[in-house]
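Next up is one chain by itself, shown in structure tokens, the form predicted alone.
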Amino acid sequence: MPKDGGIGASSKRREDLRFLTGRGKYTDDINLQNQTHAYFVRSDVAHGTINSIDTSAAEAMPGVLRVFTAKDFEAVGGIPCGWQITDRHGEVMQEPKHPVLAEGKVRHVGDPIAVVVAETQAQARDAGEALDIDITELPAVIDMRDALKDGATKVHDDLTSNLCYDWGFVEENRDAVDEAIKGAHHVTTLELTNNRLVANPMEPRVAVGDYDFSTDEHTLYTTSQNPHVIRLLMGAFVLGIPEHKLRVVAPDVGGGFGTKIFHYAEEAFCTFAAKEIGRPVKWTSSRSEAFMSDAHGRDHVTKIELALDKDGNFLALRTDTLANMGAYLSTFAPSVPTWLHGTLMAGNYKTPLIYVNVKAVFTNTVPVDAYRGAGRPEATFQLERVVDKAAREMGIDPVELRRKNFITEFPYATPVAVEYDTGDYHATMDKLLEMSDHAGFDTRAAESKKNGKLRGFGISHYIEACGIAPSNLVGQLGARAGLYESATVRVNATGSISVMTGSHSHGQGHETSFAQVVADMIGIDESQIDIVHGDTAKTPMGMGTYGSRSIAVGGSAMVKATEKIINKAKKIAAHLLEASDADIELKDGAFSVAGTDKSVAWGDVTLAAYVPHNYPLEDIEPGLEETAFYDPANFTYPSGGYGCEVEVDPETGKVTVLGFYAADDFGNIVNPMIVEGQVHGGLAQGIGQALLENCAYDAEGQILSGSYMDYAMPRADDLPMFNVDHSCITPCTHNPLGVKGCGEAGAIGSPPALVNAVIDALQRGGHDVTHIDMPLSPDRVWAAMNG
């Protein structure tokens, strides 16, 4: 391959041409012939009994075709949960029904009660506002601690309590951890909150349902990160549609961040209603609607204890967490605070004993599920905050305390049931200190002091588990789906290639980076390769994109399929060159006989595959198309060291981020430019959580931050220019590309680094402040400084 292409090249993202020129095709751009519009009427109370719904006035309004309520869905299933947790007592979690439309009760503000379908969106909205709905408001339970008290209002009357599960991990470590903490030289304790977030992708959710009476086929166009999973869940568990009669299409998707992984009621409704009405049905979320209908993220309350010996060696770690599930179980919600969180509590450190307890709680709030990082940011925040606090309590430099406890030998089996295959945490720490000019910090701090400001520097080290797998393991852990990925590589007669992938791109640059992988393997130009994704009618069954799995799992499936292509093409080339296929080499798009000047071009071989005039049909069948499914043997484990330098204004409490530094180990890199962009995006979201973002409820369950007037998204002037590096490379040992994943790293490592920096600044300024909960808004920082 030329130096300007293939694996390792910063090839420009081919998809950006259509996005930057307004030629992308998003779900809301899809308008079908004879289309109707849906308007969801949602609860304005957090908890209440539905006494009656009078639809007569709405049904008589202009353009109204039908009003749907829960009684129309009596024959269908509820929205399914994709992961079942078994608790520390051996009991399966409590799993209430999640109806498409509220049945008998509403359980959070935004819970859908009824849907009007009309000729236009405006007519549907007007009729929705004319519905007469009688609801008796009931006490709402919002705080997780209150929800677990004896006699607390129950979110679901048919459950025994508001406790979804009480999970302990690793249960056999529990007594040993307790004893180690009792006998330790020093124990650092920290109570913290991981604040609730709204994902806020650029494109709100949209669903368009269509039905073809002539073939009995349903089609759903939707803003999804995993269309095959939506087809499986909705077809099999909600609407009872055979998979071969249900097509799900996710075209260009403007960001997901986890919130578009899940199967939502609106998707099931539009698919169902299209057949009932006999016309396509379209729903487009408003931004304010998204705040109360899209799954939220994070929302944990934790007590963490770290035991150390007199020299600062970690002895044991114990955590107790309350995790908010909201009113219903979203698709992957139960797995986030358990298997995606508890298994990462070792972090980068060789702590010999760890015990994690998580109580998942139902409340009258919007359901909570995976958000960029999903469990890993929560684990890293707890761990890196308590390590920093321990360093200050013991008078040990935070850098040196981490170094003392870093894992240095690999593979390393943690006490929380995962095995890291490779890594070099000292290297990422060294790179971080170099990038940030850590040695010159004191000089910069003195300058800030002259200007009346407090300067601080904070670090964090993270590790995450990406490409969740293997399927046989996650099945034992409660996953109700496999976590493999698929690819079909179709070589055309003229040598161009279509690659159909079960992964989905919603900003990751798959159309560029996936093409680089295949082009590099064959030695042809990337422009000859087309990446097809997002349509269950065109792609093999796949699990979609989340958890930084795309290149590690989806890319590996492509490698496996392309290897099959190359092996078959070598046989054809051997026949054309009158040689043994064992002697055929492929390089720069040509097949040659080793040790000779005999060769045949890639295009000549592909043409022979489809025009087999001179072809050993008895040995090789015509055509050149192969499919592979790849199920990883283990997670991949990206890691890194992050540093943040801040200034705090003691008069106002305002925090200014002066510099942010990220030294990551992502294994081998396919496209450095795309990797850098992914890290930048994650950093923006992590800093947003640490400084600005917070989804707040009042005691009655009303969302106080239900629009951008009250929910502070990070803006350009809130962020510094990022300094990122991914030159510390320890390749993954168990996938063919040696890659690890990069999409979530920035959101995982940045919040604790920023909070640690602010605490450092305050303590340097003489303030006895050991912790401030996120977001570190000026009023919170000022209040902490002033007692």
Given for the second form:
Amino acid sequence: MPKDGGIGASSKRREDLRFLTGRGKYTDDINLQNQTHAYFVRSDVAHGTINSIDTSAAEAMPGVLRVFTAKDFEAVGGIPCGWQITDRHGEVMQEPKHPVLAEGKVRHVGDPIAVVVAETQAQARDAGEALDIDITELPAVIDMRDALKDGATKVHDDLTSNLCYDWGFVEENRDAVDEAIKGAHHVTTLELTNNRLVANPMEPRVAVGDYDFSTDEHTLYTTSQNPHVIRLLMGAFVLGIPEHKLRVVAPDVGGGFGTKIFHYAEEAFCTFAAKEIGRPVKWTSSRSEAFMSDAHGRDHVTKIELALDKDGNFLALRTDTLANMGAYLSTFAPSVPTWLHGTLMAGNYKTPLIYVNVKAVFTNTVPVDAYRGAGRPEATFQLERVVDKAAREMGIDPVELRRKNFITEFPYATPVAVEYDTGDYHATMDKLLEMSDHAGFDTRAAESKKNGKLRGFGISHYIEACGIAPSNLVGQLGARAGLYESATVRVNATGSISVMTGSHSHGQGHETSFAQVVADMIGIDESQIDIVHGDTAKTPMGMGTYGSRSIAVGGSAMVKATEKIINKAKKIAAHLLEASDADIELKDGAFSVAGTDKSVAWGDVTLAAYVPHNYPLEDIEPGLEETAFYDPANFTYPSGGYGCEVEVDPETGKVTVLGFYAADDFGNIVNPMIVEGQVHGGLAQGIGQALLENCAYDAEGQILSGSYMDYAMPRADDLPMFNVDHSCITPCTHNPLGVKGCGEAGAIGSPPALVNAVIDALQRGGHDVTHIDMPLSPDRVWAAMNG
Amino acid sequence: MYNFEINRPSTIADAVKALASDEAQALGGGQTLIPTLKQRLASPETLVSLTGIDEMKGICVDDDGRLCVGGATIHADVAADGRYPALSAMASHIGDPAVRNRGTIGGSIANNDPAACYPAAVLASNATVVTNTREIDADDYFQGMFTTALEEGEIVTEVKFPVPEVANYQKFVQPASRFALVGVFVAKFSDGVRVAVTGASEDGVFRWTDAEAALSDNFSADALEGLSVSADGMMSDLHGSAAYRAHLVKVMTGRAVTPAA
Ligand SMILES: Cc1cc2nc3c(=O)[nH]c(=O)nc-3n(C[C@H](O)[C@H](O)[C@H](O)COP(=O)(O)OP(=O)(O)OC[C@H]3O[C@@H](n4cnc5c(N)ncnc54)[C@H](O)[C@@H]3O)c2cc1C
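We have the form predicted alone; now please give the form predicted together with the partner chain.
Below, the chain from earlier opens the complete complex, with every other chain and molecule after it.
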């Protein structure tokens, strides 16, 4: 039975009223009195020495207030990296300085060199063009394989090479894995590229810095997924501003997808310059600028080998990856190809031996960091592709090969350090086959053949680790932050509630689903609850939203705080009802004494807390406000079976996605409609990666797809009607809601399903094609067929 | 965008006068020019808007049965017209509704983007491009990518399309821009078939004369068997190699002859 409120109800997204009627308040909507405008002059070469910057002509231009270059930032720190990897030899990674503005050298197209602050945006830009910057272009390293060659040009002169780290996991298994592969009945090998992507949130990045001389307080308004993280990183490591003098506000944010997690130079610049200039400083990214300054995603080159016995049991898995870091280390870049990737290489399978090697490489490209899924899509893609290839090579049905190797007993400790608490992979596989009418595929394929088309069906069965993350564990793994979440539940005198959360909503609908949880626990109407987020002055220190962590970690903090509220309220109710608090029950917003008809309403109890005339003041404090911090005991492990049905036009190579099916196990579901929307968005991005999107560089380091003329975003008519299901539920065992998280699954599970489907179609059509690198654009598919 | 003056004449004569200055440039629907200005890749002092000139707008049929499209007519109007169905169908697939309700035929063929659709229609239809000073045959008008017979300050006021017996345009879209990766317009007249190809060649729109000869003899896709287009001189980029484009020319030509129902 669908519910009409609380946990499990498809409550309409309350935030959509303002978004859909143009009343959202985004950072670019913030215009402060007396505001000035910053224009970033960026490198148009990938690598070069800055010989001189002559600012005099620019400074003399109308409206110009000041021109900033690296020398203005000499007293300021570089942009910090939030994760330190220790390599297979016990050495810490090479960590180059990442200055706010380029110092002496530019290292990628888009690297900021100077900033003009002027009265208007146009004046700032005019003056930016008048800057006289003399750069000697140097050879650029773009391809990771070239970057690792002896004698390769170095991206950073002060590092020993372009290798950031050489990570091995689990290092102790290395030899055993090699042995197992050597002796195996069958080894399937696959070399592949996980294509570089640009996140492209609908709202470009914006920063507005403000400084109040009377209080010595700085405020930064920014397009961030985690304002507290920005406050900590920027305040402590870059600008030296203590938290009580620095407020970071991230109001409505129009999509993040990971790229708005990181601390960027533009944020530090606007905060810094506002004090220097004595006026607010605003910067709004153009779309072209976003292509060369927002952190990119993915960009792995991988060789994976899967060893099987004669019956198709997986014996060992070995994978070697080159992971592109770009020119500098973005905030969480080092963690993505390592801990967010290597730990997922077991997938849904009981492979006993696994070894993952990752070499992170500096190149003269835009920094690469987390993008929807972050490491887990890269793990899933190679694994689900190699399993499919193995099935074909061994003549085993790909569904059967997966089933044969599925983990069936939980908890399950993988050989790559994580322990899955729950899951039922056969259930999601069954669901997928049913939803997609797998049994009827051959009939449909025959129909396609009649029309001269090749039809194919592809499967992937993914695992991901969400609910990031147990702080003590990630601390051991190199994180320079804790990954708990916080919530303050402030009950007002008349019973309405404001929940201040450290999570941040930038499209996820937290204002709706979080309110559902609290409403459900207390038994009052959702409309009585407001979710407050995105302002360090209002919310307790929290780590923000990414890694599908908000309901699992932020939601758990909120549950804990609400439990504290309920406990206290029960004491107040017991006093009012002259009963023992052990006998008080809370149901539908009323407290009653068990076994009697004596009860008192929620609003009477909350009023008593703030008007404590009749109140046990000797036992409890007045007021009703509680804060909780929740640190998860483990990751959560959503999983699911994804299926994709395609048709390939053999004459042109064009792939049409006819159907996409997602059977997910997200644990318990708070709002099914929002979950469905999250999966739709993830699928669109995953299909986008597999079919369309490609951030390509030429050999000189120019971005070949630096605008929508060449960077193909998925559009509605590229996508089929999605068929999604989340009725297979194995609740998470270690968080109070039993939830797992759903934000990234679509982007993680879909690319291999699509590629597997195209390979299936081509092989059914008699083409001996075993792999095509994403995106599967028509020319690539045609070239593979005509190979 | 840099600052510029805007001039809104209401007659062709006034527009020609306004364009006489070196630093003036015609503005049609702005769907190509405005993005160029926003990127600061051009800096005309004055833009002379042609969209307020009534005598350059609208569609009619002349005494020779030609469909005459005013130079400032928007794609949406051509799409809705229907008297030359293949032309209307082509116009209905240019860009998105915003582009179709702004962009003009004059702007499109003056710009002569090597991946634009209109040039293929004009060339295949053997249309006549009318300007404020002369009439130019399609075969003489297109002179390589982004290059036309237009002189400085010359305005496309009208395009006259002979309406073929049968015609079809097949556009294989570039996945990002959705311009033509390869577009082929086939037009069959009583005296022969014309085949114009856009999107493919480094020299811009061109006629595939081998296919024209074969199809003039036998207007069926079978007639193309044995023909091929050389990859030499075809464009090659992120979205398709020269060989792929050459291959698509033939595939799209065949589909234009036998369009799917
Ligand atoms: C998102 C998008 C998608 C598009 N997709 C397609 C597509 O699929 N196929 C396609 O063919 N096109 C496409 N276009 C281009 C579109 O058709 C433009 O309308 C066209 O290229 C230019 O026409 P315009 O009237 O906008 O000209 P403008 O941009 O105003 O001008 C273009 C050039 O022509 C000159 N000019 C304008 N009018 C005249 C005239 N009457 N006489 C002489 N010179 C003139 C201008 O000075 C300028 O140099 C797309 C454009 C966009 C923005």
